[in-house]
Amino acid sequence: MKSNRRSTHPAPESGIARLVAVSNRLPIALRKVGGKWQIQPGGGGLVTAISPVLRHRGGLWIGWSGTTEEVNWETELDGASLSAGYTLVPVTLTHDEAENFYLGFANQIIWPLFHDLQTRCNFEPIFWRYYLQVNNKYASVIASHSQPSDFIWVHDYHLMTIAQSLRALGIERKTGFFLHIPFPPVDIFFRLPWRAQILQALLEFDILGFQTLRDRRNFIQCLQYLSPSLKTSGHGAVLTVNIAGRSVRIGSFPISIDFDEFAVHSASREVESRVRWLKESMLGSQIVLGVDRLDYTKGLPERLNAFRLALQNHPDIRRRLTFVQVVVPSRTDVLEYQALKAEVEQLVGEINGEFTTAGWVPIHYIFRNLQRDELLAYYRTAQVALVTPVKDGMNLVAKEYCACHLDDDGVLILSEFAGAAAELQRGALLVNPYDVEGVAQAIYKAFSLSADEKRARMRRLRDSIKKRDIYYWVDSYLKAALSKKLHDFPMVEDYVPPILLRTEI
């Protein structure tokens, strides 16, 4: 087996620590259009959170490009690295690896299980073997492209055994792991056939980060159930577990956004122009906004049924409220997601057929990625954001919406099962997404709130998010991991990312 090597720019053994982010996917995606590769920006909370942290600090982002085809990486990633301000390091996956590791173990086992939807799990043994194989592959790439002084920051449920793989290779690195999705309670986690192996692999990291105190508590309870002799020490957001002569730190670090960047960009001339157009096109109707990836954890059918019930129970909001639901395509080649898309579109058609009148359509359904200016304009214009996942690690849409409401005039309706609820409960209207009547009533309440109460609630939300922004999150994590802060990884304004090339593994 050959390991990944750079054709140029070997890793400097300078002793200067760099941040090395490792995730399943790179922050870009390659798509072949007309026989040529096109680079498209990646989406999701991870890209939103990590990109501003790495930019122009000489760091690396290691991940899969999203394709199993052969790619000339030097040609295709040159401009992408320059644009990102950090170096992109591709990991190549075969078709079988993508099927069994990504679509299999990650998305048919861990994703539904950790979101309390265990009936959707497919505990196929071959998935686990490929999961270990691909994590070993990522570890080999890390070994080839990092240096001993780097901090290896591994992200999310796809890569839980990487630290164990690095140790097996004899590679000593300071490693941290952050789980972006919820960690389930004992009675759910223990349905996983490989529960002991996963827990042991996670304990090979130097620090483990979770979104909420609830997630951290669930993890520690799972540890203590399997190993009753394990003891934790410390108090507050970060605890310590001593195991096999090592200390592993386990903390709660709620992820966030670059608040100032969203606020400034949402006030730009381009966004302002779109805001004016949206307001004119709505003819005085207020916007209730939903922005979600196509996924069964987002509570889309429940949300649509709640909006229908609000229209049925409160005729006075008809023509005065318009629900704009943006659904970002995801895993559209998976039958379960195709069925969800069909269910959502059927509900939209039924509700529009029931309530549409001349000059007013109750639901505007958008199934595509929005351009950034377009998304921020919807955030700015929407009087209500409806963020009602049935389970979510954090949900950054809730925070992005608030950051963009410069006039403090919006209302956030938030699922109590989103990680963000712990931070935003003082300003948001919290709902149980399964309680259709409760969500319908919250929609009407948001519509009926006085201007003063809306401003008071939104100010509390914005103040909380601004205080605990993405840089606060990074500093909290790095302080727990390394006794450092982000400014200890200084900006290099003239930094030009090198091109890292792949050879066959």
Ligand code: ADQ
Second form
Amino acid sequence: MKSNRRSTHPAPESGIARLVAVSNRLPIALRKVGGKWQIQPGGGGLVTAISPVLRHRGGLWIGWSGTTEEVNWETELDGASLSAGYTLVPVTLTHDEAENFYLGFANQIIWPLFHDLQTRCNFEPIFWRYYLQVNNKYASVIASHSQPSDFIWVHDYHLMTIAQSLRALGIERKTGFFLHIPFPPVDIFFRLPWRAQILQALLEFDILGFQTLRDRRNFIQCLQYLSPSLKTSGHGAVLTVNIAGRSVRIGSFPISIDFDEFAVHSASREVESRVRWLKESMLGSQIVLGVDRLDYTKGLPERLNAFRLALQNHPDIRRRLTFVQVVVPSRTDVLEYQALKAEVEQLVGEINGEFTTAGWVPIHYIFRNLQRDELLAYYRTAQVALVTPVKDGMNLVAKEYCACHLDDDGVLILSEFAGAAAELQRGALLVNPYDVEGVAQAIYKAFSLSADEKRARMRRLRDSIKKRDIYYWVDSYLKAALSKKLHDFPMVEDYVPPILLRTEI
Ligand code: ADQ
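Having displayed the form predicted alone, please output the structure of the form predicted together with adenosine-5'-diphosphate-glucose (ADQ).
To see the whole picture, the full complex is given below, headed by that same chain.
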């Protein structure tokens, strides 16, 4: 199997920087149908955030395709690169690497630990050895596909030791890292057997980005715990630490969405007609919406219990509202996720069994990837969004919901443990997702707010998301990393606005 291939977007003259995004997965999902590979767009928050940026400016995206099977990359991926507007460069993983690096270190150690769920961690030593091995592998692919003027932008917790691997290979590049998930407080992070190695490896990047000030503070406290004399300088969103003769910038950059694209698309004829159809089929009942990947960090059982309590405590809302919970399949081959799915389905069954009456089913449960038009129609139609993760780096669903509420209607109920709460607290109804009674009350309150208050809250939410959209995010990161903005990177010649490319790749 070949993993190295030529770029379809050749490197521009040297001296001009390109963006080289690196993440665990490429923004595609491969599926074998009838012996042939099919390429579909990938999902999740990282893809939603980074795709519009690269589509705008070209460049490379390096990552794993998600399969350990043989794929003929030359024929399968070239088409995908062309329609994406940037080049996809696959990293290939063996079965053992996928098991120990991805399912092991990333999913059984870092994901639960960084979401404060340390009792779910499996600190298996072999996972760490594979983590280092796979990070080295990514570094080799970066080395053979990038040039010294490129900016290597590494995303997320799977790839925290890449800058160290590049240095070990003697490759000098400007490197940046962005952590999409939270960074835990010191007493949780220090349970990690490889805590010192991870902190040291992260300091090999030129810039480290976190979602919120809280995450950045946690990280700096961990550094100071290991090296008490370490000092930071600067103020505001980006600080500097000087360590071993190098200076590393450490910033908080709350990630966002392509606000205008969501707003324009949600006003399209296709979405409008779905909205009309949805409203008719709800027979006057209002929609409370949840949209989440299947994950134990998203607080799904707690949310369902809160909805049940709202129906028990406030019989007047029965029939007047319907809870639509969309769950996007994720990590479905992992036992823990299968158990969560079973738990969610049992709760949905119990609640529907208890409250359904002729012509009204309280919970509509959707377990699949929705088409984008369909997702946006749900966002637009829902009077209330319930976004109640027990912990989340940011949560883009909260922002997408608001971007689609063109008429400034709709109420956002948001967990105080989502990174988004820092920016959206003035417009959202904030809740503690573990406080089932508090969430039930917030659901009831959302329905009793006056139209004026709803509008004022939604306007505040939309204004703040529009002002700090995904382009603002990338510009602030690049400015801190390189004193550059997105527009300083070469433009793709035949740039097509993202809305036209939406369903491709
Ligand atoms: P995720 O945990 O994947 O992201 P989130 O930020 O909510 O969480 O993003 C989910 C994305 O999937 C959204 O863009 C949404 O539109 C999309 N999606 C959801 N349901 C869908 C459906 N049914 N069909 C199609 N698409 C769907 C991680 C972190 C987050 C952080 C992001 C970005 O865990 O905290 O916000 O990265 O940094």
